[in-house]
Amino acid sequence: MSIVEVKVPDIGDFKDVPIIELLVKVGDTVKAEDSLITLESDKATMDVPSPVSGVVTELKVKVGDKVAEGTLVALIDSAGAATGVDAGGTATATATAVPAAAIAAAPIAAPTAAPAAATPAAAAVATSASAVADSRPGDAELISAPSRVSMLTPAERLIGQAAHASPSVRRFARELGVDVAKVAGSGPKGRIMHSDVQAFVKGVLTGAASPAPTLAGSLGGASLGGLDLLPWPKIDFAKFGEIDVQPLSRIKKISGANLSRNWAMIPAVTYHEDADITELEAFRVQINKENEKSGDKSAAKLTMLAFLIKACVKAMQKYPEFNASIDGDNLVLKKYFHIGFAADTPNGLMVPVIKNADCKGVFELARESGELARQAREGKLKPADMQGACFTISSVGGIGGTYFAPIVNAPEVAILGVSKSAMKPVWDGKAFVPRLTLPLSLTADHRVIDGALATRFNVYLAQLMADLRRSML
């Protein structure tokens, strides 16, 4: 008998990922690479495979358990399987390949108990916070964010991060809906402690302190300082007719909370421009036909997205404010160019990121974006594939539409919406001629980018798409 320990493989820097399905039971015979359990994060699902063939002798987990890298999943009797042997003589093996989706950021855990110093009412607040913790974004954001900024509430970023508190205290405060900027610290050098947050909650409940305003959203509501909106309406829809209740996917729950925050906290303005892509589209089609006739299977099929990414990088190099993020009272200007693009998947919208797009040609950009989009649809994106974006492109051109106003992905300061190209009559000074035009919708954070700068960016981007030779100037 050779007992193999099957453990959760490398799933990134994330913990507390829930098990949603057990695919085997004790006594089942499995082959190498057969799936044993299924995990689900806010972005995707993944199966943990068996590293060897054998018989399942024991399952160490159950549905609903939360696991992390290295968690023991099962014991498999693998007679004759080649495994490593530890110092105690027990054969062990850890699944190293990740054939299905890698896990993205999992929701943060709620406090395990109500604060000891709080009143029963305060305990109820903590319990309520625990109940909705799964619908709130954790410290690892869906869309890439600088590590320090992602620890802060939007209100803290706007006031310059004046509150002196550790990440764990900030997390605890968020779960209770407390703005740490309103909490007085009793620790060294005014540092805010857990007990200070508990005391603040107690003071609010007894009327001794003012509560932090919150935004009650349709997806559980993220705490947003400075807003005091009515709670979401509770309606019995069944009394009006037949209904069918379906739970939101985890992707939509988590992304919905992020989008609600971004929509409420970013003073965004959308600017529209039409790009003449008549020559560019003809060139794209010609190159693809030439590669097809030559039988060059190594050449990726050129897409308009690849040209858009190239043009956006060039425009960001000319206008560096678009490659920036707000960090308190500072503007962080980035020297790298990571471009995210929205990918439509069966489980919701996902945003893969192409790293160092400035160093890649259009063929490489087309190949990489196509591969990332395929992985997104199959739920196989790794956490690193969705982090670090400086700018996002959201294209609905394959579906239709004319113009739209995309929501900025914090902590980015702009996002480009692209709609369906169409032939339009354009006056050339003598007559109307048919030109293929591509609608561009640029949404920008007005705190960083004013109307004049956004319009210049849009116009320059349209010029590049009309004649990419400009990118060499």
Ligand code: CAO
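Superpose the two forms; the largest set of C-alphas matching within 1.5 Å is the rigid core. Bear in mind that the values here come from a model prediction, so they are computed numbers and not experimental data. Numbering follows the first chain given and starts at 1. What changes on going to the form predicted in complex with the named molecule:
- Comparing the forms between these two forms on their rigid core, the Cα displacement of residue 257 stays under 2 Å.
- Relative to the superposed core, residue 450 undergoes a C-alpha shift smaller than 2 Å between these two forms.
- Relative to the superposed rigid core, the position of the CA of residue 462 differs between these two forms by less than 2 Å.
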Second form
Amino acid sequence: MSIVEVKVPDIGDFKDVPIIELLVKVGDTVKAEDSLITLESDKATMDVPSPVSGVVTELKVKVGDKVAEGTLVALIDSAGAATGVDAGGTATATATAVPAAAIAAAPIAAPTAAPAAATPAAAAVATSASAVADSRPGDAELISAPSRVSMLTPAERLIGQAAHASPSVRRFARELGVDVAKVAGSGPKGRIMHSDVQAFVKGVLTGAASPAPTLAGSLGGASLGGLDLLPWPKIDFAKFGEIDVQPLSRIKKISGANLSRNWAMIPAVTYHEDADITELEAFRVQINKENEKSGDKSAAKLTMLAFLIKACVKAMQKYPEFNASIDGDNLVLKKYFHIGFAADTPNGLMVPVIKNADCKGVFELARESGELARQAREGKLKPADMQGACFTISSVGGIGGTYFAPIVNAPEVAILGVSKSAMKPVWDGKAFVPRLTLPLSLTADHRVIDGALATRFNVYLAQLMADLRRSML
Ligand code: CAO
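Got the form predicted on its own; could you also share the form predicted in complex with the named molecule?
Full assembly next; the chain just shown is listed first.
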């Protein structure tokens, strides 16, 4: 008989973490890495797996107990099994404990989570330490069991509480965006195996399986983590009349996937504002006329877009949260100002990026945006021309529109939609006067930008467009 004491490993700063589930009972045979208990902090659930194969001889905890690093969980008789205990009697367990920061950073049940969002968790796993515990021959080995954090929110856990799956299977499922609660397990005691997750995904892809209704439905449709969407309707449109089927362009397919993720994952709010551009437009037209008259072919035609880029950079300098990206629990604030702009092309939407827009004048911005838009329409943009944007402007003003709600272009946190300027009667305190009004629609990620801040940005932007001398203040 060789008894191994299994203790709660390093679980970061968590203390008094309640046990929500015992996954084994006395007499059960377990393999190394099988989960023994599940802990649940306010941030995540964590499975504590067995460091050895053997038979559970004693459970030292029960559901509801609160534990911390070092709490004795169970005794396992590892006699006869491959234990990881070396010839010198030292038991070694490789820990892959994921720090709390990574727990929050992990993409949760997000099928198309951005690679950037997934990286911190992956890195945390890759850099995890090995937990090595000494044991004295003849004594019970004191082993800190490796903690595999299953990275589910409490709400997700609520949905999947009946699902038994090892942390690696849970991680695999999470990477594929599969809610393990919906997967039928074919392993011992209904345990969910890798192959079950693969079969579930295949089933969904072929339409044979669809996500089952969950608690979300009984909670008035409020989703409890993960998108509990109905499968896309499959309709024979030809039944209703003549049709023509055309494949989506490559650009539409790529941008569609990104737009869907951003629309679904970002809690975005759109804020509208009107900018009085009467003077600016008169100035723009005047300068363009002067350049035309002078025959100066080198001067680019000034566009409203160039002024908007200039004004946005200034507003981002005043409100740096607009030049930021979420990276796990961190906000990355950028010191550079690369501005993307949506370009309508025959093949679909493209977003070329003007680098270091803060260092460029309006003529240069007009020339460069014109050149990039031309390349986009001719399909000549290089990948580097579309990378690194901090903020995006989507101007449909040349076409029309009043206001619209653009979708944030992750990992950016805000996007400005610009519609067609129009003469409007504006009350100046004594009378209505005709003013050229430019509709601005700012969509911002509420996780980073509160409504008050978004409105301040919008108001300032409108002030700048009304009088660009303000940018010198
Ligand atoms: N209000 C009124 N008129 C406007 C305007 C506005 N907000 N913006 C542009 N115009 C005018 C221009 O002054 C120009 O008129 P003139 O030829 O008389 O000077 C005309 O409309 C055409 O401008 P343009 O749209 O070709 O040029 P631009 O520099 O303003 O915009 C670009 C360039 C690339 C932003 C634009 O061509 C484009 O592709 N817009 C569509 C973006 C888009 O699809 N957004 C939606 C993305 S989400 O699906």
